[in-house]
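What follows is a single chain, given as C-alpha coordinates, in the form predicted alone.
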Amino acid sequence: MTTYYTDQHEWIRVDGDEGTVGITSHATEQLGDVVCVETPSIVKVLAKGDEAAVVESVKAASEIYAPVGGTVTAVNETLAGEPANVNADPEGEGWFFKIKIADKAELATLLDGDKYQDFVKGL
(Lines of atoms letter the chains of each structure in order from A and count residues from 1; the text may use other names and numbers.)
(Lines give C-alpha, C1' and ligand atoms only; values in the text may rest on other atoms or scores of the structure.)
Protein backbone atom coordinates (compact mmCIF):
# COMPACT_ATOMS: atom_id res chain seq x y z
CA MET A 1 0.00 0.00 0.00
CA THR A 2 1.17 3.49 -0.84
CA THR A 3 -0.09 6.72 0.69
CA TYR A 4 -0.34 9.97 -1.28
CA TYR A 5 -1.25 13.46 -0.12
CA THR A 6 -2.88 16.58 -1.56
CA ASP A 7 -2.01 20.21 -0.91
CA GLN A 8 -5.49 20.45 0.68
CA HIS A 9 -4.34 18.01 3.42
CA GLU A 10 -6.24 14.92 2.28
CA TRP A 11 -4.50 11.56 2.09
CA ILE A 12 -5.29 8.48 0.03
CA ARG A 13 -3.91 5.04 0.86
CA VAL A 14 -3.93 2.96 -2.31
CA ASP A 15 -4.34 -0.81 -2.33
CA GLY A 16 -4.80 -2.14 -5.86
CA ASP A 17 -7.50 -0.08 -7.56
CA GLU A 18 -9.10 1.12 -4.30
CA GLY A 19 -8.09 4.04 -2.14
CA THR A 20 -9.00 4.95 1.44
CA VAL A 21 -9.33 8.71 1.96
CA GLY A 22 -9.01 10.88 5.04
CA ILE A 23 -7.41 14.07 6.31
CA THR A 24 -3.91 14.49 7.66
CA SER A 25 -2.74 15.08 11.21
CA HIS A 26 -1.80 18.62 10.15
CA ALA A 27 -5.40 19.23 9.05
CA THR A 28 -6.81 18.02 12.36
CA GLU A 29 -4.38 20.27 14.26
CA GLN A 30 -5.64 23.24 12.26
CA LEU A 31 -9.31 22.30 12.69
CA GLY A 32 -9.30 21.53 16.39
CA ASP A 33 -11.86 19.15 17.89
CA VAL A 34 -13.99 17.53 15.18
CA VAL A 35 -17.69 17.53 16.12
CA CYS A 36 -19.39 16.32 12.92
CA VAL A 37 -18.47 14.50 9.72
CA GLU A 38 -20.62 14.24 6.58
CA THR A 39 -19.46 11.44 4.29
CA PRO A 40 -20.44 10.94 0.65
CA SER A 41 -23.05 8.39 -0.36
CA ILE A 42 -21.90 4.96 -1.48
CA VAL A 43 -21.82 4.63 -5.30
CA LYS A 44 -21.43 8.41 -5.70
CA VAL A 45 -19.13 9.13 -8.64
CA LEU A 46 -16.54 11.81 -7.95
CA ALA A 47 -14.12 13.61 -10.24
CA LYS A 48 -10.66 14.54 -8.94
CA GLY A 49 -11.11 17.70 -6.87
CA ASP A 50 -14.86 17.30 -6.31
CA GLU A 51 -16.22 18.07 -2.86
CA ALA A 52 -16.63 14.63 -1.31
CA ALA A 53 -17.26 15.18 2.40
CA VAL A 54 -17.50 17.85 5.08
CA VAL A 55 -15.79 17.96 8.45
CA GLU A 56 -16.99 20.36 11.13
CA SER A 57 -14.96 21.32 14.15
CA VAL A 58 -15.32 23.71 17.03
CA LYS A 59 -13.44 26.25 14.86
CA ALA A 60 -14.79 25.80 11.33
CA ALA A 61 -16.37 23.61 8.67
CA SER A 62 -14.15 22.39 5.86
CA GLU A 63 -14.78 20.53 2.65
CA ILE A 64 -12.90 17.32 1.92
CA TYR A 65 -12.03 16.93 -1.76
CA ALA A 66 -11.58 13.76 -3.77
CA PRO A 67 -7.84 13.29 -4.35
CA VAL A 68 -8.64 11.19 -7.44
CA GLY A 69 -11.73 10.43 -9.47
CA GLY A 70 -13.76 7.28 -8.97
CA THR A 71 -16.76 5.69 -7.31
CA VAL A 72 -17.32 5.68 -3.55
CA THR A 73 -17.39 2.07 -2.36
CA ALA A 74 -17.59 2.51 1.43
CA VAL A 75 -17.87 5.16 4.12
CA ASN A 76 -16.65 5.14 7.72
CA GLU A 77 -20.01 4.92 9.46
CA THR A 78 -18.46 5.07 12.93
CA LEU A 79 -17.64 8.76 12.37
CA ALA A 80 -21.34 9.68 12.60
CA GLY A 81 -21.39 8.72 16.28
CA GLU A 82 -17.70 9.18 17.03
CA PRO A 83 -16.36 12.13 15.00
CA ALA A 84 -13.50 12.48 17.51
CA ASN A 85 -11.93 9.41 15.83
CA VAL A 86 -10.73 11.87 13.19
CA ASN A 87 -8.66 13.70 15.84
CA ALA A 88 -7.58 10.54 17.66
CA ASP A 89 -6.33 8.66 14.57
CA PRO A 90 -6.60 10.86 11.46
CA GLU A 91 -4.53 8.60 9.22
CA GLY A 92 -6.01 5.35 10.56
CA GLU A 93 -9.43 4.78 12.15
CA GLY A 94 -10.46 8.35 11.27
CA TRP A 95 -10.70 7.64 7.52
CA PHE A 96 -13.70 9.11 5.67
CA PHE A 97 -14.44 6.98 2.59
CA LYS A 98 -13.10 4.42 0.14
CA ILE A 99 -13.05 5.01 -3.58
CA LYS A 100 -12.59 2.71 -6.59
CA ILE A 101 -10.01 4.67 -8.57
CA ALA A 102 -11.09 5.43 -12.14
CA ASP A 103 -7.66 6.51 -13.45
CA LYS A 104 -4.57 5.57 -11.45
CA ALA A 105 -2.54 8.04 -13.56
CA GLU A 106 -4.13 10.80 -11.41
CA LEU A 107 -2.03 9.55 -8.48
CA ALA A 108 1.04 10.99 -10.20
CA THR A 109 -0.29 14.51 -9.50
CA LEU A 110 -0.27 13.90 -5.72
CA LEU A 111 2.52 14.31 -3.17
CA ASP A 112 4.43 11.46 -1.56
CA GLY A 113 5.04 11.52 2.19
CA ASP A 114 8.36 13.41 2.02
CA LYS A 115 7.03 16.06 -0.37
CA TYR A 116 3.94 16.53 1.79
CA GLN A 117 6.08 17.02 4.92
CA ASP A 118 8.19 19.60 3.05
CA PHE A 119 4.98 21.31 1.92
CA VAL A 120 3.66 21.50 5.50
CA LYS A 121 6.99 22.88 6.79
CA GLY A 122 6.69 25.69 4.26
CA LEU A 123 3.28 26.82 5.54
Contents of the next structure:
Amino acid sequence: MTTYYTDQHEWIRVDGDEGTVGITSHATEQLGDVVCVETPSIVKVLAKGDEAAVVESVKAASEIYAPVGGTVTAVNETLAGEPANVNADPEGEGWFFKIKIADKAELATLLDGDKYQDFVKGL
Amino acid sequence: MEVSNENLRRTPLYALHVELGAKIVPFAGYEMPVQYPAGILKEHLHTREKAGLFDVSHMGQAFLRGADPARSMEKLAPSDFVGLKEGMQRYGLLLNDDGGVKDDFMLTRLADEPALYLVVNAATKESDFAYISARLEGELTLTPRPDRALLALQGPRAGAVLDKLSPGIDFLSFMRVARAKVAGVDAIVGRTGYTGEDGFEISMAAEDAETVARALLADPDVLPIGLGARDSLRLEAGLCLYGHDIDETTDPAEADLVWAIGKRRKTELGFPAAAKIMDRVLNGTARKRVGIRPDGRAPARDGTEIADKTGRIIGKITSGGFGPSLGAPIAMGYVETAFAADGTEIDLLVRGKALPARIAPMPFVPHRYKRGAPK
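Hand over the structure of the form predicted together with its partner chain; the form predicted alone is what we had up.
Everything in the complex follows now, all chains and molecules, and the chain you saw is the first one.
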Protein backbone atom coordinates (compact mmCIF):
# COMPACT_ATOMS: atom_id res chain seq x y z
CA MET A 1 0.00 0.00 0.00
CA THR A 2 1.25 3.46 -0.89
CA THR A 3 -0.11 6.78 0.31
CA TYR A 4 -0.15 9.78 -2.00
CA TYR A 5 -0.98 13.40 -1.19
CA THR A 6 -2.43 16.42 -2.99
CA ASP A 7 -1.47 20.07 -2.59
CA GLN A 8 -5.05 20.52 -1.31
CA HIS A 9 -4.15 18.37 1.73
CA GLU A 10 -6.05 15.23 0.78
CA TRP A 11 -4.41 11.82 1.07
CA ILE A 12 -5.19 8.63 -0.85
CA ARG A 13 -3.95 5.23 0.30
CA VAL A 14 -3.86 2.84 -2.64
CA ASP A 15 -4.44 -0.91 -2.29
CA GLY A 16 -4.72 -2.61 -5.68
CA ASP A 17 -7.12 -0.52 -7.75
CA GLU A 18 -8.95 0.89 -4.72
CA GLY A 19 -7.98 4.04 -2.84
CA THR A 20 -9.04 5.30 0.60
CA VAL A 21 -9.32 9.10 0.81
CA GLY A 22 -9.14 11.52 3.71
CA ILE A 23 -7.52 14.80 4.78
CA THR A 24 -4.10 15.28 6.34
CA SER A 25 -3.32 16.24 9.92
CA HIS A 26 -2.04 19.58 8.58
CA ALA A 27 -5.53 20.16 7.12
CA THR A 28 -7.25 19.29 10.40
CA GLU A 29 -4.96 21.68 12.29
CA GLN A 30 -6.00 24.45 9.93
CA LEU A 31 -9.71 23.57 10.08
CA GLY A 32 -10.02 23.14 13.83
CA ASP A 33 -12.64 20.88 15.40
CA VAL A 34 -14.65 19.06 12.72
CA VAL A 35 -18.40 18.98 13.45
CA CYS A 36 -19.84 17.45 10.29
CA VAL A 37 -18.65 15.65 7.16
CA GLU A 38 -20.80 15.36 4.02
CA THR A 39 -19.54 12.27 2.23
CA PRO A 40 -20.36 11.45 -1.42
CA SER A 41 -22.96 8.84 -2.42
CA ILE A 42 -21.76 5.33 -3.11
CA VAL A 43 -21.45 4.61 -6.89
CA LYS A 44 -20.95 8.32 -7.55
CA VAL A 45 -18.49 8.79 -10.40
CA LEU A 46 -15.89 11.48 -9.79
CA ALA A 47 -13.30 12.99 -12.08
CA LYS A 48 -9.93 14.01 -10.63
CA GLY A 49 -10.44 17.37 -8.91
CA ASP A 50 -14.23 17.05 -8.57
CA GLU A 51 -15.76 18.16 -5.29
CA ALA A 52 -16.18 14.90 -3.38
CA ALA A 53 -17.00 15.84 0.21
CA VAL A 54 -17.48 18.84 2.49
CA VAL A 55 -15.93 19.20 5.93
CA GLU A 56 -17.62 21.57 8.35
CA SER A 57 -15.52 22.66 11.28
CA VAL A 58 -16.30 25.08 14.09
CA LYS A 59 -14.69 27.70 11.84
CA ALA A 60 -15.78 27.11 8.26
CA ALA A 61 -16.86 24.76 5.49
CA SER A 62 -14.17 23.29 3.24
CA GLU A 63 -14.53 21.29 0.04
CA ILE A 64 -12.62 18.04 -0.39
CA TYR A 65 -11.64 17.14 -3.96
CA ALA A 66 -11.15 13.72 -5.52
CA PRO A 67 -7.36 13.12 -5.74
CA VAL A 68 -7.98 10.85 -8.75
CA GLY A 69 -11.00 9.93 -10.87
CA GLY A 70 -13.11 6.84 -10.18
CA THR A 71 -16.25 5.43 -8.61
CA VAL A 72 -17.09 5.79 -4.91
CA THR A 73 -17.33 2.30 -3.38
CA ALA A 74 -17.70 3.03 0.34
CA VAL A 75 -18.08 5.96 2.74
CA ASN A 76 -17.09 6.18 6.41
CA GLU A 77 -20.52 5.97 8.06
CA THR A 78 -19.07 6.38 11.57
CA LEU A 79 -18.16 10.01 10.83
CA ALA A 80 -21.86 10.96 11.01
CA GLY A 81 -21.85 10.20 14.74
CA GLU A 82 -18.15 10.77 15.45
CA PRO A 83 -16.91 13.66 13.28
CA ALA A 84 -14.18 14.24 15.89
CA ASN A 85 -12.44 11.12 14.49
CA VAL A 86 -11.21 13.35 11.68
CA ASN A 87 -9.22 15.44 14.19
CA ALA A 88 -8.18 12.51 16.38
CA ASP A 89 -6.96 10.19 13.61
CA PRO A 90 -7.05 11.93 10.22
CA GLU A 91 -5.11 9.26 8.32
CA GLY A 92 -6.84 6.33 10.07
CA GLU A 93 -10.32 6.29 11.65
CA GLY A 94 -11.00 9.68 10.07
CA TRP A 95 -11.05 8.46 6.44
CA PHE A 96 -13.85 9.82 4.24
CA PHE A 97 -14.52 7.46 1.32
CA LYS A 98 -13.09 4.71 -0.86
CA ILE A 99 -12.82 5.03 -4.59
CA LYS A 100 -12.26 2.48 -7.38
CA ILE A 101 -9.54 4.23 -9.33
CA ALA A 102 -10.38 4.66 -13.03
CA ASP A 103 -6.86 5.39 -14.24
CA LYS A 104 -3.92 4.61 -11.96
CA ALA A 105 -1.69 6.76 -14.17
CA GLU A 106 -3.29 9.77 -12.43
CA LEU A 107 -1.47 8.78 -9.21
CA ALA A 108 1.77 9.94 -10.83
CA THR A 109 0.50 13.53 -10.63
CA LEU A 110 0.27 13.35 -6.81
CA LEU A 111 2.93 13.94 -4.14
CA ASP A 112 4.60 11.20 -2.16
CA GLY A 113 4.92 11.50 1.64
CA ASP A 114 8.29 13.26 1.61
CA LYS A 115 7.30 15.72 -1.09
CA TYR A 116 4.07 16.52 0.77
CA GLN A 117 5.97 17.16 4.02
CA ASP A 118 8.33 19.50 2.14
CA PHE A 119 5.31 21.23 0.61
CA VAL A 120 3.70 21.78 4.04
CA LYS A 121 6.98 23.12 5.48
CA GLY A 122 7.15 25.62 2.65
CA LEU A 123 3.68 27.05 3.39
CA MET B 1 -5.63 31.97 7.28
CA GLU B 2 -3.26 34.68 6.17
CA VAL B 3 -2.02 37.05 8.81
CA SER B 4 -1.29 40.48 7.46
CA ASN B 5 0.76 42.78 9.62
CA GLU B 6 -0.24 45.89 7.74
CA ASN B 7 -1.40 48.54 10.16
CA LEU B 8 -2.69 45.97 12.60
CA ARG B 9 -2.67 46.93 16.25
CA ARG B 10 -1.91 44.68 19.21
CA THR B 11 -3.49 44.61 22.64
CA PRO B 12 -1.28 44.80 25.75
CA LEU B 13 -1.64 40.99 26.04
CA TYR B 14 -0.33 40.14 22.55
CA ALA B 15 2.93 38.66 23.85
CA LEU B 16 1.02 36.57 26.39
CA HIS B 17 -1.28 35.20 23.66
CA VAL B 18 1.74 34.15 21.61
CA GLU B 19 3.38 32.62 24.69
CA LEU B 20 0.17 30.63 25.33
CA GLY B 21 0.32 29.24 21.77
CA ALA B 22 -2.59 31.22 20.34
CA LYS B 23 -3.40 31.21 16.66
CA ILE B 24 -3.46 34.92 15.79
CA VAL B 25 -5.80 36.38 13.18
CA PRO B 26 -6.61 39.92 12.08
CA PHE B 27 -9.87 41.10 13.65
CA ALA B 28 -11.31 44.62 13.74
CA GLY B 29 -7.86 46.07 13.00
CA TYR B 30 -6.09 44.04 15.70
CA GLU B 31 -4.00 40.91 15.79
CA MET B 32 -6.19 38.78 18.05
CA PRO B 33 -6.16 35.18 19.33
CA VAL B 34 -8.85 33.15 17.52
CA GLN B 35 -8.01 30.04 19.52
CA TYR B 36 -5.39 28.54 21.84
CA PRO B 37 -4.02 24.98 21.63
CA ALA B 38 -7.13 23.53 23.37
CA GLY B 39 -9.21 24.50 20.32
CA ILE B 40 -12.56 26.23 19.94
CA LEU B 41 -14.72 23.27 21.02
CA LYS B 42 -12.87 22.65 24.30
CA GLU B 43 -12.54 26.38 25.02
CA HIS B 44 -16.29 26.80 24.56
CA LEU B 45 -17.23 23.86 26.77
CA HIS B 46 -14.69 24.84 29.43
CA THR B 47 -16.24 28.31 29.68
CA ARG B 48 -19.71 26.80 30.23
CA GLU B 49 -18.31 24.31 32.77
CA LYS B 50 -15.70 26.36 34.69
CA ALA B 51 -14.29 29.71 33.63
CA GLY B 52 -12.70 31.27 30.56
CA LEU B 53 -10.52 34.38 30.23
CA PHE B 54 -11.00 36.60 27.17
CA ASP B 55 -8.84 39.52 26.07
CA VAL B 56 -11.31 42.15 24.83
CA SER B 57 -8.86 45.05 25.02
CA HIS B 58 -9.58 45.85 21.37
CA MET B 59 -12.98 47.21 22.41
CA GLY B 60 -13.38 50.96 22.80
CA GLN B 61 -13.41 52.44 26.28
CA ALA B 62 -14.17 56.08 27.03
CA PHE B 63 -15.39 58.41 29.75
CA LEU B 64 -18.20 60.91 29.16
CA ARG B 65 -18.25 64.19 31.03
CA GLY B 66 -20.74 67.03 30.93
CA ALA B 67 -23.53 68.78 32.82
CA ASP B 68 -25.71 65.65 32.52
CA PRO B 69 -24.00 63.06 30.29
CA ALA B 70 -26.77 60.50 30.85
CA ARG B 71 -29.42 62.88 29.54
CA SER B 72 -27.14 63.82 26.64
CA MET B 73 -26.65 60.17 25.65
CA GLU B 74 -30.43 59.71 25.59
CA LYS B 75 -30.41 61.92 22.47
CA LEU B 76 -28.54 59.17 20.61
CA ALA B 77 -29.90 55.99 22.22
CA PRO B 78 -33.35 54.85 23.39
CA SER B 79 -32.24 53.51 26.80
CA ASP B 80 -33.23 55.07 30.11
CA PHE B 81 -29.80 56.35 31.13
CA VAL B 82 -31.14 59.14 33.35
CA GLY B 83 -32.67 56.43 35.54
CA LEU B 84 -29.46 54.41 35.65
CA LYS B 85 -28.51 54.04 39.31
CA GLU B 86 -25.01 54.44 40.69
CA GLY B 87 -22.92 51.31 40.46
CA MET B 88 -24.94 49.92 37.56
CA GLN B 89 -24.55 49.56 33.83
CA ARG B 90 -27.06 49.36 30.99
CA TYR B 91 -27.10 48.12 27.40
CA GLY B 92 -27.59 50.77 24.73
CA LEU B 93 -28.09 51.09 20.98
CA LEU B 94 -26.39 53.99 19.24
CA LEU B 95 -28.84 55.05 16.52
CA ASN B 96 -28.45 56.99 13.28
CA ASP B 97 -31.07 59.49 12.12
CA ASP B 98 -33.03 56.77 10.31
CA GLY B 99 -33.20 54.62 13.44
CA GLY B 100 -30.56 52.20 12.14
CA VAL B 101 -28.11 50.79 14.66
CA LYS B 102 -24.64 52.38 14.49
CA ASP B 103 -23.41 50.22 17.35
CA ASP B 104 -24.40 48.56 20.58
CA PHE B 105 -22.65 49.51 23.80
CA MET B 106 -22.57 49.37 27.59
CA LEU B 107 -22.86 52.52 29.68
CA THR B 108 -21.93 52.57 33.38
CA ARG B 109 -22.63 55.05 36.14
CA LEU B 110 -19.90 54.49 38.73
CA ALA B 111 -20.67 55.36 42.35
CA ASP B 112 -19.79 58.96 43.35
CA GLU B 113 -18.34 59.81 39.92
CA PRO B 114 -19.82 62.40 37.58
CA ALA B 115 -18.31 60.83 34.44
CA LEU B 116 -20.03 57.90 32.73
CA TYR B 117 -17.95 54.95 31.56
CA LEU B 118 -18.63 53.71 28.01
CA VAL B 119 -17.60 50.49 26.24
CA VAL B 120 -18.24 50.09 22.50
CA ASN B 121 -17.29 47.56 19.80
CA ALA B 122 -13.75 47.46 18.44
CA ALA B 123 -14.55 47.81 14.74
CA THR B 124 -16.77 50.85 15.30
CA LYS B 125 -15.00 52.64 18.12
CA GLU B 126 -13.44 55.48 16.12
CA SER B 127 -16.66 56.23 14.25
CA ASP B 128 -18.76 55.95 17.44
CA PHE B 129 -16.52 58.32 19.34
CA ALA B 130 -16.56 60.82 16.47
CA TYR B 131 -20.37 60.57 16.12
CA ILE B 132 -21.03 61.00 19.85
CA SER B 133 -18.56 63.90 20.12
CA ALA B 134 -19.99 65.69 17.07
CA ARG B 135 -23.66 65.19 17.90
CA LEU B 136 -23.29 66.14 21.55
CA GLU B 137 -20.77 68.94 21.05
CA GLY B 138 -21.01 71.61 23.71
CA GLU B 139 -22.82 69.42 26.23
CA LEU B 140 -20.63 66.32 26.50
CA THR B 141 -16.91 65.60 26.31
CA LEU B 142 -15.84 62.12 25.30
CA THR B 143 -12.36 61.01 26.38
CA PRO B 144 -11.20 57.79 24.67
CA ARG B 145 -9.10 55.58 26.92
CA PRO B 146 -6.83 53.52 24.65
CA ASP B 147 -4.51 53.38 27.67
CA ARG B 148 -6.91 50.89 29.29
CA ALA B 149 -7.18 47.14 28.70
CA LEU B 150 -10.30 45.02 29.12
CA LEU B 151 -10.54 41.39 30.19
CA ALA B 152 -13.63 39.18 30.49
CA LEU B 153 -13.84 36.28 32.92
CA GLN B 154 -16.86 34.15 32.11
CA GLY B 155 -18.36 30.92 33.41
CA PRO B 156 -19.95 29.39 36.51
CA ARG B 157 -16.63 29.46 38.44
CA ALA B 158 -15.94 33.12 37.58
CA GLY B 159 -17.34 34.45 40.87
CA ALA B 160 -15.30 32.10 43.05
CA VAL B 161 -12.14 32.63 40.98
CA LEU B 162 -12.28 36.42 40.94
CA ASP B 163 -13.22 36.61 44.62
CA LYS B 164 -9.83 35.06 45.48
CA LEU B 165 -8.05 37.95 43.69
CA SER B 166 -10.55 40.60 44.73
CA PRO B 167 -12.11 39.60 48.06
CA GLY B 168 -15.80 40.53 48.27
CA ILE B 169 -16.28 41.03 44.51
CA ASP B 170 -18.61 38.01 44.34
CA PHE B 171 -21.25 40.15 46.12
CA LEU B 172 -21.80 42.11 42.89
CA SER B 173 -24.89 40.91 41.06
CA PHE B 174 -25.65 41.03 37.31
CA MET B 175 -25.10 44.44 35.69
CA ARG B 176 -23.55 45.94 38.82
CA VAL B 177 -20.19 47.68 38.56
CA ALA B 178 -17.61 48.77 41.13
CA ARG B 179 -14.06 50.00 41.34
CA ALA B 180 -12.00 47.32 43.04
CA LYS B 181 -8.47 45.98 43.43
CA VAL B 182 -7.89 42.82 41.39
CA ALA B 183 -4.57 41.07 42.07
CA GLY B 184 -3.43 44.34 43.64
CA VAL B 185 -4.33 46.39 40.57
CA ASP B 186 -6.90 49.22 40.36
CA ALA B 187 -9.78 48.04 38.17
CA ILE B 188 -13.37 48.70 37.17
CA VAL B 189 -15.24 45.42 37.55
CA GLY B 190 -18.70 44.83 36.06
CA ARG B 191 -20.76 41.66 36.47
CA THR B 192 -21.51 41.28 32.81
CA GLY B 193 -20.34 39.53 29.67
CA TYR B 194 -21.11 38.17 26.24
CA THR B 195 -21.46 34.42 26.78
CA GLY B 196 -24.78 34.02 28.62
CA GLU B 197 -22.82 32.81 31.63
CA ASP B 198 -22.21 34.52 34.93
CA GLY B 199 -19.00 36.52 34.76
CA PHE B 200 -17.16 39.81 34.83
CA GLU B 201 -15.56 42.39 32.61
CA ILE B 202 -12.47 43.93 34.17
CA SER B 203 -11.02 47.22 32.95
CA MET B 204 -7.56 48.28 34.06
CA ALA B 205 -4.54 50.28 32.92
CA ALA B 206 -2.88 48.63 29.92
CA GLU B 207 0.37 48.12 31.82
CA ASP B 208 -1.48 46.18 34.55
CA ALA B 209 -3.36 43.82 32.22
CA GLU B 210 -0.73 41.12 32.12
CA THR B 211 -0.53 40.99 35.93
CA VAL B 212 -4.29 40.43 36.16
CA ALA B 213 -4.39 37.97 33.24
CA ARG B 214 -1.55 35.87 34.66
CA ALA B 215 -3.12 35.85 38.13
CA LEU B 216 -6.42 34.61 36.65
CA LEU B 217 -4.74 32.03 34.41
CA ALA B 218 -2.86 30.65 37.44
CA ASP B 219 -6.20 29.39 38.74
CA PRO B 220 -6.73 25.77 37.59
CA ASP B 221 -10.36 26.56 36.73
CA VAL B 222 -9.37 29.21 34.15
CA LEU B 223 -8.38 28.64 30.50
CA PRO B 224 -7.62 31.36 27.94
CA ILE B 225 -10.41 31.59 25.35
CA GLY B 226 -10.11 32.96 21.82
CA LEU B 227 -12.47 34.81 19.51
CA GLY B 228 -13.71 31.54 17.97
CA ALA B 229 -15.32 30.31 21.17
CA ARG B 230 -16.38 33.86 22.06
CA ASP B 231 -18.50 33.80 18.90
CA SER B 232 -20.05 30.35 19.49
CA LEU B 233 -20.77 31.21 23.15
CA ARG B 234 -22.56 34.48 22.29
CA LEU B 235 -24.49 32.81 19.48
CA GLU B 236 -25.76 30.07 21.80
CA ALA B 237 -26.74 32.87 24.21
CA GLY B 238 -28.73 34.54 21.40
CA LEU B 239 -26.69 37.76 21.67
CA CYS B 240 -26.27 39.98 18.61
CA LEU B 241 -22.91 40.48 16.93
CA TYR B 242 -22.68 44.04 15.65
CA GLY B 243 -22.04 44.18 11.90
CA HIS B 244 -23.77 40.85 11.38
CA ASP B 245 -27.04 40.61 13.33
CA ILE B 246 -27.52 44.34 13.70
CA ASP B 247 -26.16 47.24 11.64
CA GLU B 248 -27.21 50.56 10.17
CA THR B 249 -29.85 48.83 8.00
CA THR B 250 -31.65 47.23 10.97
CA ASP B 251 -33.69 49.06 13.57
CA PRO B 252 -34.41 48.02 17.19
CA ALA B 253 -37.95 46.81 16.36
CA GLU B 254 -37.07 44.30 13.65
CA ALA B 255 -33.90 43.30 15.53
CA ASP B 256 -36.16 42.24 18.44
CA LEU B 257 -34.29 44.58 20.78
CA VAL B 258 -37.34 46.47 22.01
CA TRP B 259 -36.26 45.62 25.58
CA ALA B 260 -33.38 48.07 24.99
CA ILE B 261 -35.89 50.92 24.73
CA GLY B 262 -36.49 52.35 28.21
CA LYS B 263 -40.11 52.37 29.45
CA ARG B 264 -40.06 56.15 29.95
CA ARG B 265 -38.49 56.66 26.53
CA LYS B 266 -41.37 54.84 24.77
CA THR B 267 -43.66 57.76 25.58
CA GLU B 268 -41.19 60.62 26.05
CA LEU B 269 -39.31 59.74 22.83
CA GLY B 270 -36.42 62.12 22.04
CA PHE B 271 -34.07 59.54 20.49
CA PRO B 272 -33.21 59.36 16.76
CA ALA B 273 -36.15 58.34 14.53
CA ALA B 274 -38.19 57.82 17.70
CA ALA B 275 -41.63 58.20 16.11
CA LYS B 276 -40.72 55.82 13.29
CA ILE B 277 -39.25 53.23 15.64
CA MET B 278 -42.21 53.33 18.03
CA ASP B 279 -44.61 53.00 15.10
CA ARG B 280 -42.68 49.87 14.09
CA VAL B 281 -42.69 48.57 17.65
CA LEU B 282 -46.49 48.99 17.88
CA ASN B 283 -47.52 48.06 14.34
CA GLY B 284 -44.93 45.47 13.46
CA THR B 285 -42.13 45.21 10.92
CA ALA B 286 -41.86 43.41 7.58
CA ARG B 287 -39.04 41.20 8.88
CA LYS B 288 -37.81 40.04 12.25
CA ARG B 289 -34.65 38.65 13.82
CA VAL B 290 -35.18 35.03 14.86
CA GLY B 291 -33.30 31.97 16.09
CA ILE B 292 -32.90 29.02 13.71
CA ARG B 293 -32.14 25.34 14.34
CA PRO B 294 -31.07 23.35 11.24
CA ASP B 295 -32.32 19.73 11.38
CA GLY B 296 -29.06 17.93 10.54
CA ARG B 297 -25.49 18.49 11.69
CA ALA B 298 -24.36 20.81 8.90
CA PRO B 299 -24.04 24.45 10.01
CA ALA B 300 -25.48 27.24 7.87
CA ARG B 301 -23.20 30.27 7.91
CA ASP B 302 -23.67 34.03 7.74
CA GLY B 303 -25.17 34.99 4.37
CA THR B 304 -27.08 31.74 3.79
CA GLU B 305 -30.43 32.39 2.14
CA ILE B 306 -33.61 31.25 3.88
CA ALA B 307 -36.53 29.92 1.81
CA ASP B 308 -40.08 28.88 2.65
CA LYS B 309 -41.23 25.37 1.77
CA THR B 310 -42.20 26.52 -1.75
CA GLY B 311 -38.65 27.72 -2.40
CA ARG B 312 -39.37 31.45 -2.16
CA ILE B 313 -36.58 33.41 -0.47
CA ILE B 314 -37.89 34.85 2.82
CA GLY B 315 -34.72 35.96 4.54
CA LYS B 316 -31.05 35.53 5.28
CA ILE B 317 -28.87 34.15 8.05
CA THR B 318 -26.73 36.79 9.79
CA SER B 319 -24.81 34.50 12.20
CA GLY B 320 -24.51 30.76 11.96
CA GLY B 321 -22.32 27.98 13.16
CA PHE B 322 -22.09 25.01 15.45
CA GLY B 323 -23.25 25.20 19.06
CA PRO B 324 -20.81 23.01 21.01
CA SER B 325 -23.01 22.94 24.14
CA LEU B 326 -25.95 21.72 22.06
CA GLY B 327 -23.93 19.43 19.81
CA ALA B 328 -25.91 20.90 16.94
CA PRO B 329 -25.82 23.74 14.44
CA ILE B 330 -27.54 27.02 15.35
CA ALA B 331 -28.09 30.31 13.59
CA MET B 332 -29.84 33.62 13.75
CA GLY B 333 -31.14 35.73 10.93
CA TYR B 334 -33.97 37.79 9.56
CA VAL B 335 -37.16 36.33 8.04
CA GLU B 336 -40.43 37.84 6.82
CA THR B 337 -42.57 38.32 9.92
CA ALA B 338 -45.17 35.78 8.74
CA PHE B 339 -42.48 33.10 9.15
CA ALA B 340 -41.08 34.30 12.48
CA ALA B 341 -43.14 32.12 14.85
CA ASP B 342 -41.25 29.43 16.79
CA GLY B 343 -41.49 26.04 15.11
CA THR B 344 -42.09 27.41 11.59
CA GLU B 345 -40.49 25.04 9.07
CA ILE B 346 -38.07 26.68 6.65
CA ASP B 347 -35.25 25.66 4.31
CA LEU B 348 -31.67 26.93 4.35
CA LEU B 349 -29.98 27.03 0.97
CA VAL B 350 -26.54 25.57 1.69
CA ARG B 351 -24.32 24.71 -1.30
CA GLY B 352 -27.33 24.53 -3.61
CA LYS B 353 -29.26 22.16 -1.36
CA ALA B 354 -32.34 22.94 0.75
CA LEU B 355 -31.44 22.09 4.33
CA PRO B 356 -34.58 21.75 6.49
CA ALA B 357 -34.63 23.92 9.61
CA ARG B 358 -37.01 25.45 12.12
CA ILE B 359 -37.47 28.84 13.74
CA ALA B 360 -36.46 28.38 17.37
CA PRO B 361 -36.59 30.47 20.54
CA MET B 362 -33.44 32.19 21.81
CA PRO B 363 -31.33 31.93 23.84
CA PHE B 364 -30.43 28.46 22.58
CA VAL B 365 -28.63 27.85 25.89
CA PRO B 366 -30.32 29.39 28.98
CA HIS B 367 -28.64 32.45 30.46
CA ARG B 368 -27.11 31.86 33.89
CA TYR B 369 -26.54 35.40 35.11
CA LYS B 370 -26.16 36.04 38.82
CA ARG B 371 -29.30 38.08 39.36
CA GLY B 372 -29.66 40.18 42.50
CA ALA B 373 -32.26 39.35 45.14
CA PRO B 374 -35.74 40.39 43.98
CA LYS B 375 -36.78 43.73 45.46
